[in-house]
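Starting off, we have a lone chain in the form predicted on its own, written out as structure tokens.
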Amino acid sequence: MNIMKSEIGMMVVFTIVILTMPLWLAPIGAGYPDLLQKFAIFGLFAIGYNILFGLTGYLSFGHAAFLGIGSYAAVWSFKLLTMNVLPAILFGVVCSGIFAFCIGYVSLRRSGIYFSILTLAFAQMSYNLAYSVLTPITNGETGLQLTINDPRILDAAVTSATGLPSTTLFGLSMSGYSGFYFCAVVLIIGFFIALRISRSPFGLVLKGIKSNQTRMKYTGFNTRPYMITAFVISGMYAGLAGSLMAVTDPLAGAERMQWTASGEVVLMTILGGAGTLVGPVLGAGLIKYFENIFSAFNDKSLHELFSFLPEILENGVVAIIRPFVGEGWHLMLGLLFMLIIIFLPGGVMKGIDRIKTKFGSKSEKPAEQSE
């Protein structure tokens, strides 16, 4: 009963926080729709990745492949069927799930670094196929985009205006804040499913695999079906995130399948706290926010920011900071990541838990003394 109450309380708080993001993120310059959509989409991506990495302990370097497949599948749904987002999302999740089963079936025959290298190899093969070999399907380096001549057989009876159509949910446009709230609702549903998985017997088995898979095998427990299932679920989450990327911006490119995109979701999960429920969402939000802030700086804005300093000091500070912003914002991200790993091992959420425990123990001591 207490567990159910805690789950309900967590879902209520999470739902309120997500749906009110435009309000409490506006003061820090992050309340506009495009960035909010990224928060929701990559938060969902990180939640799914956490099911594999955080619960099961299997580090995949190839999850961007499923992100790209979800995007390609969704765009093809827009081109062939309808601009309604529901078939596109269903198509993207199913295709990424099938692909994840094929890759997981092979990759999960190995563990540790060998598993990670295998997933990276599959992801890079997928990227190269999408970039060059499968150009009739992916449109190569140009990327898959909508055209006016697309059949869209389910929308054939609807007369379209001049120009490209936009994605809709039964007539509701998926651009701007309506697109964010659609992504936010999907994120909330995805978070609820991940919460139920982590608290279920299936989730306990995954945690047991992470703790000591060898001991489980010695007891006669077959862990392979559970690992494949976790891999497929995680891949379907990535495909869902990729589909939402196509929903908010109906195009798909091979760059979404690069190893850098896989590395980014690893950073998100570790930064927020692998194995925690809220941590991956928080990590995704932090990285996307820092990307937006630091990449916007240039020489002019840096000089304006430090204009209060004497000219010599101003030029010196700008020269030092310049490599860490703009196109080099990844250097700043790496620096922040190093600081968090050094001073908050386990991620931001586990750091917060340690702070709560520390202050909680201090508050209990005076109470014990008064008794």
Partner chain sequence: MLLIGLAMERGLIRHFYKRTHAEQILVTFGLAIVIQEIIKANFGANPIPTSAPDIVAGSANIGTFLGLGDAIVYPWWRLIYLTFSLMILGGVFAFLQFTTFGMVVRAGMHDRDMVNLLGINVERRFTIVFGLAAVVAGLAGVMYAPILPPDYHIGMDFLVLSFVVVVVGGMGSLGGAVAAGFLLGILQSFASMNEIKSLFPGIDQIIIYLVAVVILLVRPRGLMGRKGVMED
Second form
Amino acid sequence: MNIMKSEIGMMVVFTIVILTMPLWLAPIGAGYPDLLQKFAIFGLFAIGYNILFGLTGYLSFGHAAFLGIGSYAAVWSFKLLTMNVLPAILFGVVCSGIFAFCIGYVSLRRSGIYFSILTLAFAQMSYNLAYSVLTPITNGETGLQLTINDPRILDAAVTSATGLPSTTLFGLSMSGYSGFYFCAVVLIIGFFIALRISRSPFGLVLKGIKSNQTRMKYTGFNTRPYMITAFVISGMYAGLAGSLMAVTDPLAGAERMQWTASGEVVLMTILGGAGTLVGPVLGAGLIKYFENIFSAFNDKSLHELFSFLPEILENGVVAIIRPFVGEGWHLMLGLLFMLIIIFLPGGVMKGIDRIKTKFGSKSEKPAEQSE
Amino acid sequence: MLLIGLAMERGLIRHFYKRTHAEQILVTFGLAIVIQEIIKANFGANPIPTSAPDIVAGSANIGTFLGLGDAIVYPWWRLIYLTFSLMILGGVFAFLQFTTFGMVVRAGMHDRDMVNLLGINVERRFTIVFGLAAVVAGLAGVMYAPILPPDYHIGMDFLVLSFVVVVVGGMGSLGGAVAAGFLLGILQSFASMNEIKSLFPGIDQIIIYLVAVVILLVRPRGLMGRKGVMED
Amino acid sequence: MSVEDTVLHIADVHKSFGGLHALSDIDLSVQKGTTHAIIGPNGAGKSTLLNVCIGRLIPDRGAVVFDGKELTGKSPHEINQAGVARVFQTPEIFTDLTVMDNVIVPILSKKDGSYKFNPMQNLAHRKDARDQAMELIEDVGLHPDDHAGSLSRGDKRRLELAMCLSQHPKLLLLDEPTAGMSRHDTNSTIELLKKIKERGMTKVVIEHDMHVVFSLADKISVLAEGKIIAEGTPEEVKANPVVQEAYLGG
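Please could you give me the other form, the form predicted in complex with its partner chain, since above is the form predicted on its own?
Next comes the full complex, this chain leading.
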């Protein structure tokens, strides 16, 4: 009973925190819909990734492929069917699920480094396909966009819009805050499903696979279908995130499938804490927030920021920081990547836990002595 | 290259031998991003065209040489590259196969702790091997520059390719890696021929991955992979 | 010694690694409800024999028949689902999970089969599994909320035993269940194994410790250089001159 209570409690707290994000993020300059949408979408991506990496320990380096597939599928749904977002995300999830099954079926024949490389190879292949080979479907370098002449067979009867239509949820436009709230609701649902999975017998089996695959086999589990299921679920999450990207901004490009995007979600998950529930969402938020801040800097804003220092110092500080911000954001990301893995392999959530137990043991010790 | 490789191993990689595979991959991945970005910051984001030394410019008319008319013309530089890489290949192979050093490394691959217990400093040797790997990769890069103008993300493109080659060849098997390299390279070239491309548009972009998938489905350990090498 | 009572029949099994004959022409029958000990000097092929039984190794020749079904060539999880559980020489447990979860996992395998997709079911509501696990954990004297990774070596072995018992296997294979245990722990393990015997579980035990073997086994097979050199009750084996020469007397 206690666990059931805490499950509801956790969902309530999570829901409130997510829905009030515009309010409590405003003071740190992140309270605008564009960024908030990104938080929600990448949060979802990371939650899904965590179902694979966090629970089973299998490190996929190709999840961006599913993100891209979700985006393309959603845009095609906008082009062919309707501007309503529900069919689009459904279509995105189903397509990425199918791809995830095919890729997972092959990649999961191996484990460890082999598995990671296989997923990376598949992602590169998908990227190449999207970038050049499948141009009729993906529109290659330019990216897939909406045009006025798209058929949109379901919409045709209802509207005869002039100009490019925008994505809607039964008439409610999906730009700005309504877009964010839609993403937020999807994120909350996604979080709930992930919560249930991690507390289900199925989730326990996945954790068992991570902990000791040999024992699982000699305990009568056929681990392969479990792995494929986990892979497909996390691929579907990625597809969902990808289609939400298309919902908030109806275009899809191959760059979403690049290995850097795969690396980013790994970093988010690890930064927050792989295997924890809230960690991936937190990690996604942190990365996207700092990306937003750091990549906005340029020489001028840096000089302004440090203008309180004497000029020589100011120039020095700016010269040191400059390579890490603006276009140099990726350098920062790479360094962050290494630092986290070296010093905090458990992620922020584990770090918090560790601090908690440290303080906890400190406050307990005097009590022991007094006995 | 040797120095950078050695420094990398000593400073970073060696602390990860005891960690999980996932962390090993991730830390090198992070390092790759950092190096790539440093290169980008210093040399810019555009490819830098490099030409081969003048003395080897031009082409060799192999056809005439073999008495087949002038049907086969080949740039000198590529011929030199081929010879050079075959020499390096032979050198590495001999080093790993015929020296005691190589033997220790191969034994350490199977059971690092056991070799350590025998009183051999495996760590030091792994450092050197890592440095050597960096040298060989660096040489490949230098030699390839006249063929493909280098840019900052060339590393990642080749990283994926070489991983695929190693996995297809079989982890820990030099012969397998060479065989897979030739196989995939030749297939790629065939797929790039116009006749083939008109049959299957874009096949040249994905042929390598397709073949890799088929091989791994048929032979999960790769062409010449043996049981127990780099497995969990 | 009727045929119907045979739970495990290893028939003419032969296995060699390169030129080494690890097992040659092994013929062995284990009777229902008995404890069958396999003893022999190091390198006699005891672990190889066990590995053949659970599908880790495939014999070159011969067959392993369990409960009337042939196991040869089946995958490990199929063999386990058929009712064979194994305790390993070095405990194979889930070090990242709690003791409770460690025991629940095999119970789920027994109840739900080798694959079941139930991601929305709350584990906390699986009272059937939890109660059963709790009982077993108490039986072996562990605490359900402890982290399995932080247990002592002896406790890890006890945990693994509990995990195997939780599946109520028809046949339990034990690979040196008391190796590395103190005398006290060894004795409590013997008591535990005797208790299982009362429930009618069939066991095959590989063991070095003669004290354990003679206090548990109904029947002993002596393995040397991949062949069975003697077989019989503990008394018969003790008295056998061939065994004394090869193993006991040294």
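Being a predicted model, the structure only gives us computed values, none of them experimental. Positions refer to the first chain, counted from 1. Heads up, when I say rigid core I mean the largest set of C-alphas that superpose within 1.5 Å between the two forms.
Does the distance between the two CA positions of L339 reach 2 Å or more between the two forms, the core being superposed?
The answer is yes, as the C-alpha of L339 shifts between the two forms by 2 Å or more after core alignment.
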